[in-house]
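Consider the single chain below, provided in structure tokens and representing the form predicted on its own.
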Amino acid sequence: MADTLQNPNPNNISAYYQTRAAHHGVVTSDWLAQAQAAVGRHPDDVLPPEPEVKVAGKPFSVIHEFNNWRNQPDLAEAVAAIRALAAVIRNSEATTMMELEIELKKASDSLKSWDTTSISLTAGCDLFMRYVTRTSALEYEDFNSAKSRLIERAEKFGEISYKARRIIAMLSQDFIFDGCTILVHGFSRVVLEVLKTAAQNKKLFRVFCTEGRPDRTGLRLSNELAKLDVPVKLLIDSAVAYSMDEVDMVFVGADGVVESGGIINMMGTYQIALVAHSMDKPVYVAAESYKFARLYPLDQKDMAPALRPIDFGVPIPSKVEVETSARDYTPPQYLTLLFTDLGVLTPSVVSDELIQLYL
């Protein structure tokens, strides 16, 4: 079961987890429930059909299943991992709960080793294991009943995970007002969903997109916004401070939300937050709760490196050292609110949510 295939695309980061109605954020549980109910009625939230992954004569492969789910349009990497782990339970030939849990653990470890730099992939696998297998009641059921219960939980976990982006988009709408200017950094699918929902709600706003070096993902986001007829202006990354006085709020995604309430995100997020903080501009983070990770970085170098090649367009002498880190850490004091599928949270309560998620 433990596949050892290497990740052919280590740069793809995205992901998720389960919704808790009880939360300690700045919104009421009624508001969160209304958002969840609205998402439940949304036509875009129908889960994509399950891919066909069985090949005659070949054993089940969790990596193969994972890669098939990853090919679904707009499906987050962590959600693909969750669906793959659910398939492990369905395809398991184990005869005891202990054997099944061992298979799940091996499959989870295989997925996490597929991309060791992906925070959301690791957190999604860990949360799946916690949510699906945690209960003593399963020990008192016959194996077939217990397995059916696990499959039911796994499917529910995957469905909730898939809807997270829509819930976040619904919760964020009251913070976007007519006539505002929003600065975004790089490409985030959840931030795009927030802006897309605001446009569908006929809100009038404009967006400043940073170029998003080193991979220029801001170009992709600006193109998507242009398709929605949202007024958009593309900035080079070094023009953030120059343009900040025109900005009303900053919206960023996150590769991971850490125990301190800070975030790990693409390179440049930290300096944008510093500039925004110095000019009293709110910094909002949109992140699914599967990105809540049990990490506590103390500084920029206190986390696993995620390196990406940088093309400067001209030859670089071999004696010149190039910084290739692709992400940085933004401390919680520079963030205003986090929009999550758990509710709208202040950075100071993230540690409480992490405790609840991993209990």
Contents of the next structure:
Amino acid sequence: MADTLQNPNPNNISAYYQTRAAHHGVVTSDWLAQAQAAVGRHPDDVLPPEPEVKVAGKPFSVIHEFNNWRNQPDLAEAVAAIRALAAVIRNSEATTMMELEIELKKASDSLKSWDTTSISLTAGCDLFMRYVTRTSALEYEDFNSAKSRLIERAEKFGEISYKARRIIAMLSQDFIFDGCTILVHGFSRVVLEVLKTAAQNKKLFRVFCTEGRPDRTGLRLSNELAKLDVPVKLLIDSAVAYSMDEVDMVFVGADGVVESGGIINMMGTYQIALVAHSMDKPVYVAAESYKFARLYPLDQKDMAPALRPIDFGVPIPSKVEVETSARDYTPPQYLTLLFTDLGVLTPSVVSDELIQLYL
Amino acid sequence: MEARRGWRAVPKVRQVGFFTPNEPPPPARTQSGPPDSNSPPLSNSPAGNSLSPVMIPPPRHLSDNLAHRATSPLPVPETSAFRRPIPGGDRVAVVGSYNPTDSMLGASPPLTSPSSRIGDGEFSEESSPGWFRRSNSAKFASSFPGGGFDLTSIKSSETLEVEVKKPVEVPGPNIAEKSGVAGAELQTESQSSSKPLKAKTTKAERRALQESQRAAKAAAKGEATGKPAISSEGAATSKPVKQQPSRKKDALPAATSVAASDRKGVDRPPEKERKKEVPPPRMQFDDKNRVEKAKKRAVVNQTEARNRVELFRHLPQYERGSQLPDLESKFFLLDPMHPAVYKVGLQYLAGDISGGNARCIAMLQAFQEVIKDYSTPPEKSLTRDLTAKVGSYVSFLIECRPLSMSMGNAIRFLKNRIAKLPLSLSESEAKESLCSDINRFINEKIVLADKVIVRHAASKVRDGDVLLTYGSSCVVEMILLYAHELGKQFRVVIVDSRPKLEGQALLRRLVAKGLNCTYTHINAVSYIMHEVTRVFLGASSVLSNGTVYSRVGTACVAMVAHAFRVPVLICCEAYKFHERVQLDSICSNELGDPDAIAKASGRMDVNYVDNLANKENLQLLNLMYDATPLEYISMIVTDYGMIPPTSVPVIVREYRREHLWI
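Rather than the form predicted on its own that you just supplied, could I have the structure of the form predicted in complex with its partner chain?
Following is the full complex, with the preceding chain placed first.
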């Protein structure tokens, strides 16, 4: 398993964030080069044989499948993983349920270890496994019917995850009123969908985008919003508190939703949530339900590190350390509501859902 | 009836806070009860409600549940009448009519065999929240076939009196019921409620006895508790509430003896009627009548402590020192008591076994012995008789030391298992199945749960951490030792407090294993908190609103940790979770030995308080538990994983379901 699943970037550099950066499509040339390298490297890693996936020797690689899906910037990584796993079941040559489950577990593990820093990937795989195997289909006499039932559930889960964004966009429409000002941080495709839907519903609102260094997510997002004719204002990250008076609500996405109800998101989210909380502005999180992970960080350092090299534009002396963590943890007391495909939830419900699923 | 209504009009009130205990009682309320008026100094203001503020009227549906289980031959209309939460004038009147000697129990229907009642009470406990448990069982009791008990007569105060008397006559299970200790597990409560009901059979003689007693009391005391009881009855906000206090009083007698200056009690008799619907509340020890009655049934002779803090009058407090030798001397005399249970009771009393898990395991193992030695008496069913026996043993244990929540849950589990035994099993098979169930409970819910907790919590310990713990929790100790074995580098700070100084034993054990420890008292906790990175605390129980009920001092430590933004982790097995909600540490707690705080052992020069114990204006308060609100808690580590404190009701919901499936 180890040989196929190398994280293309050792030294804890998060492939997840590299990939996301690649998807953002950036401005500077060296940035572009970096992104190209990041994107370009992955298919190569896929080629090694995949003994852990297929016993019968059929050349099916879950990683390969995963990368096929993943290369579409619009597709969430976890959804790509879920679809790849569904494909595993479909292409499986196992003859007993146990064998199929073992195969599925191996494929899931291989996907997870491909990038250990991606919470949604891990959570998505885990949830898929629980969802699919936790069914009475496994008690059917006939293996084929059980297998088809599994495939059915897997595809349904894939569909749900794929459609999750649309459901979330629909749910959040009630919270965007005419004349409101929304502060957005990071480039979340879910939040973009929310804003797109609101614009299509002819709501009048304006958006403040934080610059989102070092990925410059704000630039990309403002680009997209400008295409939708939504008034956008760009702020540098330090100007958030300055502008918070004019803001009516904060909208962020999430890389992962943890058991306490808090979220793990791009660096800077915690800061913004703290400012918003102290000024009594609601913080809304748009996250699909497959991002619910069984993690429970107690503080910022209690998570697996996910590092992302930062390009300052000028060379930095070697004696100077740089904080390269790509994400932070926002505790649940600073979040107002979570918009998920399961509905509009308060942070304490996340644990309820997880307990029900896992127990 | 009319008279009783009048009684109801005068609410009984309990003074809370600081006041001189010897104030003359306020003008007597107009009650038709014993001439003595109000209860002792405390319950004087007419405006208040004698019922404890935390009493909640039981839900109506409980009666429906109980109805299903009722096996009584009682005429339907009567039982249904009892079920109605707010009955017509009659019931109200009865409740209101407060006759302290009358009764602890409301007009409950004839008492059936204690075992059945207890069993049903147990069921009701399981189906309803704690507050309601007692009334449920009460209700049950009412529906049981009684010894020709006439329900209609129950409404009269006399009947109530008879009822009150009955408990005295019925030993064993009744004792269990009567000795509901404030803060005792619901189970005890249901037992207590069932006890009074049983006594109905000799209503006439009980009535006579009560009246004579009442007269004697009236003569003896200037202010009879009766008055307060009556007034409280009258004031009852709702019947069920009243029943609860009365129930409690019944329970109380078993556990404590009423001191001369006891305060107002809750009116029991009117509540008897209500009992059926209302789950018996925990025993409130401020009703002198009930306390008297419970005392009669008590196995352990306890003398109530003298100077008691007003706010905590509803909790039992005894004078230590005489209990242990007294019990020891009676060792060969207590026939109905099984020696294993007696031994465990003595150990509790002496303080040899302390800590939720240890007490629970010791008790369950004693019950295993009981079951092994048990043989069904002729003409009795195993489930009912065994349940009754267990109930009586539990009441004895309560007399020794009030139950912890973990023990309460374990007892409920055991009674559930006994009740679920298929009738087709032979006696030896049934006994074997019960013993293996107990073993499974201990193994799964305690031993294995601890292992899972240790594994989860040790993952939160990083190198370089400074971990703080308070007192001595067995789970926290296991976590620290396990993390040490894993090779993590960390320091431990042990915070301790008088009078128990439990941290010293923990310190010794940890140092012996080679951990780096710091030891300090709780007055220095804010001094040391700035260098702490994590706080690990144990819990006696976690309640549904996320409140952690643990050794007194825990709330302090958690609050200081929160102020310093240090994460607080509570390590608690899921079987200790409880669906009760508690907002403060007052409504249910345990009072320890007040002399322990008066004396500073080993230091003769600072024993200033020692000789002051008898002073009137000095009241000693030694609380054992306190409630930590959920804002101060970061995470609860249970055998179901790491959960936020808001998810406790989810676990209770899931756990309870699983519990019932076992």
